[in-house]
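Take a look at this single chain, the form predicted on its own, given in structure tokens.
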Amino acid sequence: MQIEVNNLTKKFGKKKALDGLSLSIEEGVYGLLGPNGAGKTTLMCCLLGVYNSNGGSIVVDGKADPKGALLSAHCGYLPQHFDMFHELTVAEALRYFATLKKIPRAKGAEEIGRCLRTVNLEEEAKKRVGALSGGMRRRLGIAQALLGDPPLLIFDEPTAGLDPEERMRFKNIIAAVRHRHTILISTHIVDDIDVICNRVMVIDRGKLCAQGTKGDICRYADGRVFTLPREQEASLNRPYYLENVFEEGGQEHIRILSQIPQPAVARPAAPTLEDGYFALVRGEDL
């Protein structure tokens, strides 16, 4: 599947939402990072025909997709806040997604005990909704998004709030699923988008900052990181972002950004994905 996004803009009142927005999703496991407020989960709805844009293009396949008809109707997704009717048990909420995309019910059990399989649900089919930890309730939705094995998933800030076993099993569903589908993860967490992730998208202010490989983003904070003592701190030229701090050796160090050269106290360091995040979305403050 290729998707062309071609100028999108998206308008709430008077703010910009989306800004002229294009990007080019072909096969892969792409990250989308940015910002919250940076028009990620706007731009998904976009997508999907939830709303409508007030200007540019969406190309599915070569054809125009205006209402997001084509996408929808072979895309899983999962919101970013997800949840079911709590009454229910796990397999019939899944029975009722199932029967949302005319899965054809001789072929539904199957198709709802292979995802389960894949989120690693099945001993809690006979458990209600309701009485789900939030992890595996998140799991729950991935296996509705599942449903039908589409070409295309769309996962919305997945990771948000769970714990570092849960974010790990999202990962691995992930590397489960990742050579039948095009994934498009929309995320703030750096960390996850640099495990799992082919491609990267980087957007902020609902306009598009880069787009490419994990080294090609790395590459945009080239020659601008460096870490050094915290007690040297108020030797730094300014002005320089503080990304973190850190202990090295038994002592507190930081990690800054900065385009202007520093002193030799400031050790140059190989730039990261999120150094390359934070050069893209915090460059005016370098």
Given for the second form:
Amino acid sequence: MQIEVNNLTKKFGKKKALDGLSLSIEEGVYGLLGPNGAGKTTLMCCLLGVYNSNGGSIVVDGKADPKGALLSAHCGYLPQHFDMFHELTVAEALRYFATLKKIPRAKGAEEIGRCLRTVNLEEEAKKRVGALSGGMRRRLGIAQALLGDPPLLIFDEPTAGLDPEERMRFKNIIAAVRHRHTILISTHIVDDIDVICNRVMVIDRGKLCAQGTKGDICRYADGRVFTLPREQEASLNRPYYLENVFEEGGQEHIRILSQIPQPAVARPAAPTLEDGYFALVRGEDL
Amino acid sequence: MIARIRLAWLNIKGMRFRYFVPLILYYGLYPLALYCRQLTLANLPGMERELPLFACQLAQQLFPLGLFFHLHSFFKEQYDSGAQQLFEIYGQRRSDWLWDCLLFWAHSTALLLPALLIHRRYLGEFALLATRWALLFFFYTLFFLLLSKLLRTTLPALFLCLVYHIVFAFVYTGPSAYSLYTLDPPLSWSFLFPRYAYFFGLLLLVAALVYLLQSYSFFQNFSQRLRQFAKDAFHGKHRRRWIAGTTALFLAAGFGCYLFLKPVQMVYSYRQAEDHFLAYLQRNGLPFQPGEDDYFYYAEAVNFGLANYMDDQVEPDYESIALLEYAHVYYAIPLYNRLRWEEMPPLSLDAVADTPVNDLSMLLGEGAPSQFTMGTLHLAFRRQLCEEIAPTGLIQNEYYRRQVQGLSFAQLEEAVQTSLEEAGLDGITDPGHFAEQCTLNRDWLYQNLDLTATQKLQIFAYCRIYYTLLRQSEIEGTPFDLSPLAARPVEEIDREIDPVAQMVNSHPNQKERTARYSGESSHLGIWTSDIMNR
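Okay, that one was the form predicted on its own. Can I see the form predicted together with the partner chain too?
Everything in the complex follows now, all chains and molecules, and the chain you saw is the first one.
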């Protein structure tokens, strides 16, 4: 499946949630990275036809898809807050979605079983959705997205609020299904993208800042990342962006991002995806 | 279509026990309320008219609430849950919501129809009822879904439906061009269709609005915000506070609106009307209490339009009518109980305390009791008497004491003779027969136009004593002699006569005599002294 988004604009009142955004998606696992309010959810909703765009175009496999009908018919979607059908059992909830997705009844039971196995919820099939933990509900959300084996999967903030064990489970699920689907994962947690995705798109304030492999994003921070003991922070040239504080050899160190030369006490470091992301979204402040 | 039915079934499963709430309303609460009402009206002969009215009103108040509850419970996952977007994304056809609407409507109507069938005795013709409620449910369902689709949340639609329902089913129940409900005139095909066509016009307008507005981004934005707000408020972690706060706010706003738009009270229960009547009396220095003679006579005078019941604090329309009707009921129910045939059930004022006083007044005027409470010769006599008393400024019992009970028997006899002479009735050859006629067939004297009511009152009192003692002497075989009574006051003789009158009335020979007369009160025989001035 090939998706081309050209110059997409979406306004909410006077605010532009998407501002002439262009990107392309082919096979693979795509990470959509951006701070809160960057326009990630709006982009997904425009792709799926939940919102009508105010300008631009979406082309799916060479065909224009202004209302999102082509994509929504071939996609599984996990919304940011998947929380519904508390009184139904897990299997019944999935049967509901299978019917909604027009999966034939004969095939439905088999599909539900397959998806439950994939997300490791087989034993909870007869439990009420309301009795599931937050992580399990998220897995149920993934299961409903997988129903019907759609070529495109879109996950909106799938790991937000999950404990480390559930996040690991999610990564494992993605690893298990990545070969059969094009997957678009929106998040502001860089670690998730780092492990799961082979392509990354960074958006901020409704615009695409960068698109490429993880290495491509890392390169935006080349020569701009430094580490130094925290006690030496006063000697740094401003402006710089303090990324994190860590301990090394029993001493507290800091990791900074800066576009200007720094004194010798600040040792250059190899950039990570997180450095690249910060370089893109904090670039103007530095 | 089969897929929509399967989804609907899962939706119903998801409602769990909430599914049965409307059924409890239709098949538990409603019949129970009807039964309780039936018990309170058990002694009222006009129950056959009062109960259907109550049944219709209660149906209009309860049944739509059941529908709203089902609507919200059924569609909340689709419009208010955390994954509402999934319903829009997963291959929803444009017509799907219409199927949902039709399925839900057919299901809700089917749930209600047996209730209508069971209660058709009170509610009216079943075909008409079923059509009316099906149309009403269709209107609400379509309106609810259109608005929910437009705003992407059910809460505003639920709120609007509830407000409309409360206004027209509880606050203002009178006839209105804007009301879907009706008690008056009674349902008919010719009434039903033009009226509901008007509302379907409104639905078309809403549908057109939904069609036009839903593609505009400003509206998407608005609905998105509204939905987010509703979700945060009612499904977020502070939902208890929100629900409590919103409820408190609505109650406060509702109370404020009530104070501002305070509806005119159009219907007064008997108890409420009594409170207002008492308040009027208190304000005007008439400290009578229900059960006292003075209170009864004041109500009688009001009933005949001879005493005031209005001051500047009495609302001129509904309240004043209620006071007048209260006086009528307060006066007419004891009158009926006194004059009724033995086989007719007595009426209790306590049992009807919560019944609208205008209904009671109507029942007394149109039902079985009316033969004793409307247009009778006795009432005409009492009216005439009250008119004669009014210029004296006396209350009826004071007047009676002055004109009858305060006199000696000789004085009363003299007054009676004078009256008879004036009326040309002085040539009576058989005084015993005359006394019997005046005692057992009061209508005969009531119809005499040459006597005043006061003269008739005196003749009734004299004849009662005369006839009772005459019959006693005939039954016991003792001599008949009135001379020892001459100097004694009538009030004293009256009290002594009561047990004698009771003895005479129960004698088989007397019963034969009584049966000869067919006047309104002939079946009572000789009256006891306590009702002689009532």
